[in-house]
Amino acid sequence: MKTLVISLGGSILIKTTQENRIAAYLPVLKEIAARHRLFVVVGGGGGARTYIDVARSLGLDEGTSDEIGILVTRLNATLLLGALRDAAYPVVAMSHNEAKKYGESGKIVVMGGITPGQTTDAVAAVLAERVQADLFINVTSVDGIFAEDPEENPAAKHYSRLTPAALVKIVSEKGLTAGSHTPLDITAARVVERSHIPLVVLKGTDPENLSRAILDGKCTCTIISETKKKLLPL
């Protein structure tokens, strides 16, 4: 049994009030949790960015805007937690210490954001370090790490493998404000570099892509590791 930390983008779970993938993710997460110890950190997605935009329009500072975004991540986490029912620990973790403690239950642990100035990717990266994860997975809206935004440039170069140092270099040029959307924030990238925990970045619009990657080793993704050893499947 391995320990896995998944950073699950809020826009992947809930795109609009009429369209969400929570139900579709339930069997996937349960299947993974049946074989591995699983922690899931849920992002805020478009909902968080909407509230953050309103906060800025009212003249609120970035720290307060971040706090509002964190509340949305916890709301998303609560929805996922409720849907998982008995498969998950029944409380959303509010800190890394709580998540680590809840993980002793053997059930899926769910949490959202905790720290202003950090994305949930950073929260997940630190959690991976705290629980000594074997693998950190970032589930996002694109097939891994690209040299440019693939939504703006469909011909952008895709990286199938990167070293942690190369990842830090790529994301270090990205700005970070409340609600920003980058492949991975610089804090998360640096934690990956210092912790030596392998990272897989993959597209999550099809929930089965996550299970195929972890359980079958089949995915179009970016693997960030200091070695070229085979990481998947687990």
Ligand code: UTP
Given for the second form:
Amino acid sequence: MKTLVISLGGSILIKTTQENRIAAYLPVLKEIAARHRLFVVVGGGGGARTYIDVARSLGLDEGTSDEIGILVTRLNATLLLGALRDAAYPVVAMSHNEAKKYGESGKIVVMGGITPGQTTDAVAAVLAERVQADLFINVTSVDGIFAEDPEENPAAKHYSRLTPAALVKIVSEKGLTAGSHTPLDITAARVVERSHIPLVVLKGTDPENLSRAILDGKCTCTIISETKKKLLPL
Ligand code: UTP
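And the form predicted in complex with the ligand, for comparison with the form predicted alone?
First the chain shown before, then all remaining chains and molecules of the complex.
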């Protein structure tokens, strides 16, 4: 049994009432949790962006807008947790300490954001350190890390393997361009570098991509690790 921390983007999990993948993720998360200890950190997605835009339009400061974003991530976490029913610990963890404690139940632990000034990727990266995860998985809208935004340039170079140092370099260079899109934030990339915990970045629009990668070792993704050691399947 391994310990896994998954950062599940809010835009992957829920777009609208009609377009959400919560039900589709349930069997996948349960299948993984039957074999491994599982922590899921849920993002805010489009809902968070809507609320943050309204907060900014009202002249609220960035810290308050972040607090509103955190509430939306927790709202999404509450939805997933409720839908998982008995498979999940029944309370959304509000801190890394709580997540660690809830993990002792053997159930899936679900949480959202915790601190202003970051995203749930960073929350998940630190959680991976705190629970000494064997693997950190970032589930996003693209097939991993690319040299350019693949949604803007479909011919962008895809990296199947990167070292943590190369990841930090790519993410920090992209962060300099206004409006640039990276599947992982810089804080999370730096935590990955210092923790030595391997990271897999994969596309989650098809939830089975996640189980195929973890349980069958089949993925079109980016694997970030210091060694060339075979990581998947677990
Ligand atoms: P997300 O982690 O969802 O950001 O947090 P995102 O980049 O939009 O990710 P996707 O689309 O879900 O993949 C939403 C917002 O909530 C605040 C930030 O403002 C962030 O942009 N937040 C979240 C925090 O301030 N702290 C946290 O710990 C988490």
